[in-house]
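Only one chain is included here, represented as structure tokens and corresponding to the form predicted alone.
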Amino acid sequence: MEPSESKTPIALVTGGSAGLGIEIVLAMLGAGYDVAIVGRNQDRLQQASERIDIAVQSSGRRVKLVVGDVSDKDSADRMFADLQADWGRLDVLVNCVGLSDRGRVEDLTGARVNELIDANVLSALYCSQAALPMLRASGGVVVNIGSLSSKVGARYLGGYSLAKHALAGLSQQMRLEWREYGVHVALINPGPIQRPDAGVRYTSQGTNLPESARLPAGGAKLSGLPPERVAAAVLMCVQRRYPDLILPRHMRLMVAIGHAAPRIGDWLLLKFTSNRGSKD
């Protein structure tokens, strides 16, 4: 394939073969972007392509399916070299790959921490590094998908808060360093996102956890966010270059209070989660 000379903006979405990733792909297509979708499984990528086929046809945009492991640096470098060769540019990178967890700190192992860091942090780091030359050329945007756990350390989330806090620190450092290149970096911090397996996906994790800890957001009193709403926030960060968004919006005050007054923040987190004892 010859490099494209089209002026159509290009977005690449990692983890774009399911869930929130597909909604972000649809949002980017609707905004006039050609989109490269990255996933580790060819079959799931093909299923994603079939799901978005109507949107592709109605928008007239192009979609490129990319198989690769974004937590492996060599794989990430190859993917972006191929994108440069095929399409010749990149305007938006959305790092949507992630891995969540349930468990107590005393049971957390180094091996599990490494898995979570690989999925939530190194995947974003490697892709952003590989994308940087094209993003510098376009004055583009990186959007990292964090979590409310990037802002608070609630109970029973295993190593998830550890990994998402690391992603938040990485995102801010990237934003400050790369602004001199004209590249904007945003972090989106959503609460629980609606999904078909909500409430049952953690049933096999952590034998000594309260049942409420296996619920979305670890039992926090939050309604699941429609994935379309989070995808719209991604597009808003791209278009308006917002640095850091928390969803739902009312959680911003709790996060701000917790950072300014940690004792009150801890009390609020305890009140905001649905269990009180060590076991229910």
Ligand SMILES: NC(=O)c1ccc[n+]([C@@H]2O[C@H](COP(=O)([O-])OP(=O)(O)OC[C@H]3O[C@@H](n4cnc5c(N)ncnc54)[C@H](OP(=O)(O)O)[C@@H]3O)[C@@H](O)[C@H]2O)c1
Given for the second form:
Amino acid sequence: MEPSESKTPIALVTGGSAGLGIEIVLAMLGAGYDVAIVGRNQDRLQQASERIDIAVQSSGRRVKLVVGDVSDKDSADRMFADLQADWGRLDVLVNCVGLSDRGRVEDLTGARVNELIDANVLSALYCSQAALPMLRASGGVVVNIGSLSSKVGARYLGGYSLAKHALAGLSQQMRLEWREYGVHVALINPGPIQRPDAGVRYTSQGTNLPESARLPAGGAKLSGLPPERVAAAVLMCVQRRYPDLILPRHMRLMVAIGHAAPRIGDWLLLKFTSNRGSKD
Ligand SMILES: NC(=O)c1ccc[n+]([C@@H]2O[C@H](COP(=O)([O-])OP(=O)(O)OC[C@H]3O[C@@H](n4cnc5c(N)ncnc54)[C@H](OP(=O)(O)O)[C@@H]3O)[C@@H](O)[C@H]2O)c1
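Pass me the form predicted together with the named molecule as well; I've looked at the form predicted alone already.
Complete assembly follows, chain above in first position.
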């Protein structure tokens, strides 16, 4: 591929029309990137762009709204072909699309696992594959948005840990293989993130679960992270080529203990996810 003539760095954020994705878009604009935002729903993208417009006006950067389904390989391929044709380069891909879950393992179906893998893993795989030629040309970065559930398997999270662990494995393999292309791959593993619908998002799921399971992170005793803090961590991974980040920071110790001493890790995790207004 011919190197692009544009000097303005370009980022593409999947799932940039809601939640954490919007904050990542704002952080990338603030850092001087032109940003393409991907979502399936045009109206939702338009609504997000109204909030983002204010940042665009003050930064003078360009924003492109891209309607597409990143869990569909053809759709993902089309998006990146269009980006190549329109903007000619890509420096940062943030795979933020994801889907959480609630439920007991005995109730988890193959169909649900497939949905979760499509949303959390294949979305990142298809976009990263389609973006690779442009990222090789720019020496760019992929940031995958995992979760604490990429690192531990807490109770009642249905197939979420399964899918986010798969994303963690994929991210490390991509980082090691694509190093020789000059492409860096990072994984960010945030705990619960503050959002308006926290605590009511899973009311219809897993009716046989303790009440605490419907809380953010399945009731883990953690305060919600401000989304702009997670977005700043994305930028840090891009700028410093940081490989793997757990937020909040103090959870790194718990994850490390769990890997070194699984019995203690299980005990800590049970303590950490109990007694939030539940009978479990
Ligand atoms: N929320 C938390 O507390 C938390 C904690 C840790 C990690 N995370 C991770 O952070 C990421 C963002 O979570 P969030 O809760 O902020 O997300 P969210 O509010 O549910 O937003 C999801 C975004 O992804 C888009 N999207 C979903 N499926 C898509 C697809 N197949 N193709 C294209 N766009 C798609 C949605 O727009 P459309 O529906 O219009 O497509 C929307 O913009 C996820 O990976 C999640 O696992 C979240």
